[in-house]
Amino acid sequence: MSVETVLADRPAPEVPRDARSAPLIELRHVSKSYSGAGGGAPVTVLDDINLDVRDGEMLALLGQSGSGKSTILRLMAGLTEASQGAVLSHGSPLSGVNRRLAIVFQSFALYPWLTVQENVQVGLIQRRLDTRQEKEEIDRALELIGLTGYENAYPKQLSGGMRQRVGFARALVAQPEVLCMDEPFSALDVLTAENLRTQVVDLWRGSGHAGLKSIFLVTHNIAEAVFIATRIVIISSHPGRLRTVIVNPLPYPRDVNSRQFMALVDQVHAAITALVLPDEPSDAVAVRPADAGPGRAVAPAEGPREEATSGISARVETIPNAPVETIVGLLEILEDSQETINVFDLSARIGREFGETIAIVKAAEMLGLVDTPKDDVVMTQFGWYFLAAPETARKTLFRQAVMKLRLFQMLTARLDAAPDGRVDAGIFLEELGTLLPYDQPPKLFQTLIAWGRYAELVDFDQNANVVYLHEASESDDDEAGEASP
């Protein structure tokens, strides 16, 4: 891509004098809420959000799915208002839509029956330029953002990669100052997002910023974050809450395989982890029986942690959408790995993003098959057992795992007080709506019945889209009293 100063000669939008110390973006207290399912009560997305978007720097929002960040940038874009609180755009209350910055989108959103000439051209609707000035400022886009020669091609006709810079041209004729972009790299292959990062750095730090004043991003990939951020604000989830603010002080162009690159993504890493996985003492961290061999399975040893889970749990939790065959991986790669392993080792060695890796290993504590002190992993003298068991005894111990979690608890009593055992799968997911308001029912009763099958706890039936109880046979029976520790 060329970084030549080629927009540098843009007039930037009139700012009041008196305001060009302010941010040129900012959240004061600001929570949102919405409606909640049926008419219930209101769900708080965003809690008391303090942020600001300065001039010269590259902001990064970091956080796992679900945990407001797109709400964040829909409100500094002025799509959608807040429920308390005040969005400020250089000092001053902003009223409507923010015509001061410009966004590119995850999923390309660019309009299949036009050219790229023409999809390039939609960002200047605004600006009301003549036929002349209007195809001076789209070859200009283009060409810095290496489209020349794609000016009549459609978008089904380019990559993945090309469309996105279609998405990133559109965005840059609409003359920003602030560019927002919302995980505009996640739908990209490896290479090709690795190639449009650099770019974007590049283009940030060799065009002059050509009247562009800061960079937002959106984004839950931590090495993403640390490579284009100066600035990289971690936010929690349900409901979404500012915890940490690092400040990125590596100078450009950044080695990915420097050391101290490496260390700010684990210290980025840690602080995530603190907040997913938070440490909680344990007295019963795993310790791998000596008996247990492959193909034998061995009572877990009584003590503090079998006793903490074999309570009912009042409190309805979530469960995170991890796959059981996930799960017993992560447990073949702690025997693997003799007991432990690093949670940042486990990422990068299962070639998942962190946040997914979190989810996994939270899916697995939850059933008490693993512990995690500080940043590691540590199987579990249940999941040692739970390993070692033949299949049909594993089914059994994650039944009684899964029985152990409040939602199964539910799920099953709906069930049994049904006349015929079966209840519509629509009456569940109205009630996880209403339980779990942060959560998309769909994703999570796709992971109750996946567990409960595995588990042969419960089943569903699409075509009549009802959820029944498994029949258990008289094997499940005995299997299930030469199963128990």
Ligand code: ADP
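If you superpose the two forms and keep the largest set of C-alpha atoms that fall within 1.5 Å, you have the rigid core. Values in this document were obtained by computation on a predicted structure and should not be read as measured data. Numbering follows the first chain given and starts at 1. Compared with the form predicted in complex with the ligand:
For residue 126, a C-alpha deviation of 2 angstroms or more is recorded between the two forms after rigid-core alignment. Taking 2 Å as the criterion, residue 153 counts as shifted between the two forms: its C-alpha moves by at least this amount when the rigid core is aligned. When two forms of a protein are overlaid on their rigid core, residues whose CA moves 2 Å or more are considered shifted, and residue 114 is one of them between the two forms.
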Given for the second form:
Amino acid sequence: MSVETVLADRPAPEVPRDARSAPLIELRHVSKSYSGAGGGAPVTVLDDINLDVRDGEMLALLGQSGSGKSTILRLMAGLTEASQGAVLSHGSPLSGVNRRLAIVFQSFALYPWLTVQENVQVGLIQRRLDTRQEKEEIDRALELIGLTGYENAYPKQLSGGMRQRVGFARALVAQPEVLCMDEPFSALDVLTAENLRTQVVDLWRGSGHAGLKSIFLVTHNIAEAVFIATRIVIISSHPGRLRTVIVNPLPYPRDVNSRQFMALVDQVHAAITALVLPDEPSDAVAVRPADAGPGRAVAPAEGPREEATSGISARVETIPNAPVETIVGLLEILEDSQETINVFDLSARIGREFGETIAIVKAAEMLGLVDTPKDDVVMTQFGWYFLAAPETARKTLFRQAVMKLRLFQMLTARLDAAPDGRVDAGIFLEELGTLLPYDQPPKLFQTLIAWGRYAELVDFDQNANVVYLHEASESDDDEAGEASP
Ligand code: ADP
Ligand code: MG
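Could the form predicted in complex with the ligand be given as well, to go with the form predicted on its own?
What follows is the entire complex, opening with the chain shown before.
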């Protein structure tokens, strides 16, 4: 675990009397851009964010990976500057590092050569206490966080959960007004995380620790946000925009098994689902389960849904990082559960995080295999047809499906245009970085190749680092002789 306290050499300034009603931290119309890959056009990561951290609240910022959550935290901490808009602390523009907050990060960042006690002491630098006071503060923090007796241990002697506690203790002794946490529990095992979450809530409720007013939690874990936060803000991706604010009225201590808790989790799930898998306008081809069944392997009239109707057909859409087997697995579950399953039940059923589940569903939806009315995942006629088909026919169908995607159209066009049908992977990586600056090109490339291979469209020679067209990909009536490039 790790924590990093934002250190500075001076104590935090007194708050002017007239600023006491202003939010502790406020982002006003903040946008953030980074210069594009290879000097390309700037990429907008955050767009017109309005967000404040209020006195006495536990605010959770919930969003998918890459949506800009950490960037928001860094803006609040004064560790990076807004491209547009203003960052205010108690109503005044923040200049430099925000000394009123401390950050707990997910990654382990304790000093390995310092003992527990000395690691916590690092958080005291800006408070200028004498040795005796320091000792008292450290003891108090360690006791609070359940580490008494480990003062002289070194990080490597501690479990992940205990290291995390050291991180918390270090952040706490700095007496931050706002304790910021960036996915602080995600590197821990389930039970340890549960335990520490409860402790964080107790800490904030007890508010005995001088100065701590509010907590700002960045997370992608819905249940965690509902367990901890008094207010939940949902951010969408590409660029990051604040979409939904949900006030959490549940009394503490919160019971994760209560009906109210589960209802709120559902509400947040639904809000996120609506963002990531929006219901399409009326013309969407939603084939109802009643229209098709496993016994009816009828060729679909339309195949995968045409993107062109959306009016932004020229846009290159990224593909979610979902292996073909997982997509097929999803279809099998749908078959099993009578053609339709609620997306939350699906997440529980496959035992994956909600974000991951959504990525798989999104992939299947882009391929026209499923549809997602409301929070349901429904097999399309094309999905049934695909599932019922033998492996070679599946590949042909998969090929038709991916070729509806701009990314694959571009990939194959590029290979077609190359004199020997071979293109260096580095070139693709660069182009992907330019086309889809929000994605990690290597990951996207991997998925692209995996899907392309399954579809017998393209292949990749790892040694030569070259992508090339699959030999039999031109013929539609392929007998699919064993694919050996
Ligand atoms: P999150 O914490 O929600 O996963 P981040 O705030 O870390 O998201 O990143 C949001 C987006 O900004 C990502 O697409 C990421 O690649 C991009 N990004 C973050 N920091 C930088 C940087 N220093 N330069 C360029 N792009 C960045
Ligand atoms: Mg992050």
